[in-house]
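Take a look at this one chain, the form predicted on its own, written out in C-alpha cells.
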Amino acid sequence: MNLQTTVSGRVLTAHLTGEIDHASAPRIREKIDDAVTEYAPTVLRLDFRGVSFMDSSGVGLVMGRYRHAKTLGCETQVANASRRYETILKMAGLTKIVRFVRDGNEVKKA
C-alpha cells in the first residue's frame, strides 16, 4: 500500500493505492491521522481510486478515520471507490457517517 496526501484549501485528500489489509491498515491509519492533526482540514477525503484489494480492514480504516476526524470537526468522505468496494462500504453502514463522492460529485444512496 502506498499513501500520498494532498491539501487543497481545507480539503485533505489521502490517495490510497494498492492493498488495504490487516498488515497495511495500521501504517495507513497512522499517516492519515498525523496529516489530519497537522493540517486541521474541514474535509478528509479518502480517495480509493487506486485500491486494488480491500478486506474488512478497509471498513475499519474508514470508521476509525471518521472518528478521529470528527473529534477535530472534520467531515469524512470516501471518493472514487470502485463499485465493488463502494458496495462493501455501504453494506457496512458507512453511509450513515461518511459521504460517498466520485470525481467531486456526491454518489446517490442506493
Contents of the next structure:
Amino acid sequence: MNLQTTVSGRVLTAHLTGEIDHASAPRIREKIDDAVTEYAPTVLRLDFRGVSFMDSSGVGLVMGRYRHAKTLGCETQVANASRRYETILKMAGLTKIVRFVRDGNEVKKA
Amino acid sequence: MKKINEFRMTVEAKAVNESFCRAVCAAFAAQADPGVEEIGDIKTAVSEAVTNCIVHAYAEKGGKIYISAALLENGVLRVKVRDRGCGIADVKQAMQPLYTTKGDDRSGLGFSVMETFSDKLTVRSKVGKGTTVVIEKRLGSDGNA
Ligand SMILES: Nc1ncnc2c1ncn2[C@@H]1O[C@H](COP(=O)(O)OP(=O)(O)OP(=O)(O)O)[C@@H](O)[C@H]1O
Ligand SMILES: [Mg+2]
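For the form predicted together with the partner chain instead of the form predicted on its own, what are the coordinates?
Every component of the complex follows; first up is the chain already shown.
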C-alpha cells in the first residue's frame, strides 16, 4: 500500500491504492491520521479509485478516520468506491456519518 | 456431491498471509471459469474467514490455519477455513451484524460479508477446540464468465 495525499484548499484527499485488509490497514491509518493532523483540513476525502481489494477491515479504517477527523472538526467523505466496496461500507450504516461522492469521470478536479 | 478437484494447505496465522490465502483460493477457482464478480466474492469471503482466525482464534499470537477447497460436480466451490483457536461460545450471536468482541478497528461485519458474498455459509465451533467456516459459492453464473 502506497498512500499519496493531495491538498486542495482545505480538502485533504488520501489516494488509497492496492489492497486494504487487516495486514495493510495499520499503516494506512497512521499515514492518514498524520496527514490530517499536519494539514488540519475541513474535509478528509478517502479516494478508493486505486483500491484493488477491500474486506471489512476497510470499514474499521473509515470509521476510525471519521472519528479522528471529527475530533479536529473535519468532515469525512468516501470517494469513488466501487459497488462492492460501497456494499461493504454501507453494511455498517456509514451513510449516516460519511458522505459518498464520485468524481465526474477520469478528469482530475482542480 | 462428487468432487472434481481439491486442494489442502496449512498456513501460519500471520497477517501477511491474508492476501496469499485469498489469492490461492481465487486461483484454484479459476478452473471453473468464474466471472470477475465471483472471483471478487470468493476473495472477500476467504479474507474475512482467514482474518478471523488470526485476530480472534489466535488473538494475533500465531497458530495454524487449515484451508481446503473443493470444486464439486455441480459447479459449486466449497472452501473450508479451520483453526484450532479459542472457539466461539455462541455462534448465532457472533454472526449477528455488528457483533464484535474487538472494538476499535473491527466492525463486526465479517460474517455478514461472508454471507453476502457466498451462497451458503456454515460455522461450527467449540470453545477451546476451534472453529470451522465453510463457504460455498456456485461459479460460472456471473454473466461475465
Ligand atoms: N475463528 C474465530 N475464532 C474465535 N472467534 C471468532 C472467530 N471468528 C469470529 N469470531 C468471533 O465472532 C465475532 C464476529 O466476527 P466478525 O468477523 O463478524 O466480526 P469482527 O471480526 O469482530 O469484525 P470485522 O470482521 O468486521 O473486522 C468476533 O468479534 C469474534 O468474537
Ligand atoms: Mg472478522
